[in-house]
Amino acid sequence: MSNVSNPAPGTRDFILDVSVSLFAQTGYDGVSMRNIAKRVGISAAALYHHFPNKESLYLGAMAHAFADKARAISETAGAGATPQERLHGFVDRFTALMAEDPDFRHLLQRELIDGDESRLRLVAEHVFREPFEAISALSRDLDPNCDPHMLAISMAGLILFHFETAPVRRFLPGVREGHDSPAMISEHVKRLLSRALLLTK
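Show me this one chain by itself, in the form predicted alone.
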């Protein structure tokens, strides 16, 4: 899950890797700096040398978990000759990224459930702003008459909701083998969005 291959124990990247996993499992309030230091294998004092408080560590963990995704989303949302090609590139890449990293999805779900306004503001401003601006720009190019904020949220939400509902979807009528496949989810979302955007023009 790390942005670095097998970071050395005790390094900043290793601390962030461990923190992402712990925060994803138990949420912000369920993890203490002492817990993290113990899991990392360093003293609490050494952990505070890297991060002055839990909030800074949490924000660092969120940014660490999303850094590779933010770059990929920004690149694919802006790459391609036509808005349709950019849409397909974004959906393919975002779906693959979400499928590859359950810790990040759980971290995001926990943050939304906790609803702490100060943390949500920090995460929005320091972690999600750049890729969201890229998706909003794509939205404007796809449909100049749309509300780009709403369309950007809808595009990301269509993908995320498939993963968030996976545990219950397998018990619902009509479920088929392959419905959890990133490729199938991506093709479905691309078809749905392409048809919807065509109908609104």
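Numbering follows the first chain given and starts at 1. Note that the rigid core is defined as the largest set of C-alphas that superpose within 1.5 Å between two forms. Since the structure is predicted, the reported quantities are computational estimates derived from the model, not experimental observations. What changes on going to the form predicted together with another copy of the chain:
- Once the larger rigid part is held fixed by C-alpha superposition between the two forms, the smaller part shows a rotation of 21 degrees.
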Second form
2 protein chains.
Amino acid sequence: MSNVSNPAPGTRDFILDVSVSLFAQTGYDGVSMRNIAKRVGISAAALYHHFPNKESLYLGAMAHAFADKARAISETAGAGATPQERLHGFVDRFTALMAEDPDFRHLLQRELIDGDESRLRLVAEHVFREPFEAISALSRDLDPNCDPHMLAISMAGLILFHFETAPVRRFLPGVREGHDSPAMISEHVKRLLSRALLLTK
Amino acid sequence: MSNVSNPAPGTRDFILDVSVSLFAQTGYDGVSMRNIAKRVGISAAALYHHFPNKESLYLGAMAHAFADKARAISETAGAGATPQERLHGFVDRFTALMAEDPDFRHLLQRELIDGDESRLRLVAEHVFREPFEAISALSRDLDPNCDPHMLAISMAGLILFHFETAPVRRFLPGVREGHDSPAMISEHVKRLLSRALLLTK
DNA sequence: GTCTATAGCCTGATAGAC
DNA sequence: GTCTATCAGGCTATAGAC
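Can I have the other form now, the form predicted together with another copy of the chain, not the form predicted alone?
Now the complete complex, all chains and molecules, led by this one.
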């Protein structure tokens, strides 16, 4: 499920749910206030009762989509006794998290291209700092000689890039059923990272 | 340099150069025909003498930006005697290629989110099939037990994700000067992949 | 090959009734 | 809190002069 909440129509939360979905699909410039209003079931003017302008609505939608993600991602990197167990737990759960919320992933992708400095700083501090520190700590334990910042980026990217490229990979040679599945992605990434970092098996 | 050519103003090639740059920066919906015309130095109506509509201009700009990229990327994966040499050559040159052409990278990122099926098929067949096969072949030589399609994606993603996240990484903990540099990125990726795939060092 | 002018539509946003 | 009506302006695209 893309969004957990299921509020009654007409409320501010429902507007945010609709907005998250539309902004994720076609981006800020690809969605009009009229589009959103129609999907919500109210007039465009009514939207301005809940949000002063389009940008505020967009920022509200971002906050709505990213709420509680910070802790959820952080927790993927924490549990487990050995570094190997923590690595496998992180890969499994981070992969599942990205698979179950495409809207979050798409908003993130869009923000990486279009986000201005202030918006990226906001997202970095309120959403990614906490989980990134957890993944960095795991990186430090896995390979003390490797830059933890770069290794954390690599671990996340290894997982995310398989999702990002899914729309185009279906037209590339060697593709097989299941290449898009969370199970296959996490298995592949675990195998790669285990051998690179733990030198076992 | 983002674009090699440096044609005289007013020509079709100059329109394409300008369009590539603008579409890469703000996306299809973020650029108007008037924007492009102004930067080219002609009226919007004159644009329609060279291209029948906005979408044609966009597709022309894509073809222009992606021209010769296929072979350039393919060649990054070919040379070298041992698989290890080929791996290092691929990582070094692919990283350099992505660093020297941000427009290409941004258009690619945007196409992965917004491209419809026909456009993605076009890009896949005319730009990525050839280099992807070269990288897949390298993957097969590096690790015959690993799915070459997935490994090829992982190798490219490991490099690209460091560029993609550069705008937000500067606000994340542990960042250091040079984390964005091609040299540091390729060193990091080579180290990671060498240990994962060759089990040496 | 480029121009000005314009058609027709969509945009974000507001005014004011209910 | 939602509506209809509307404003001012931007959009793609075209017509027709030069």
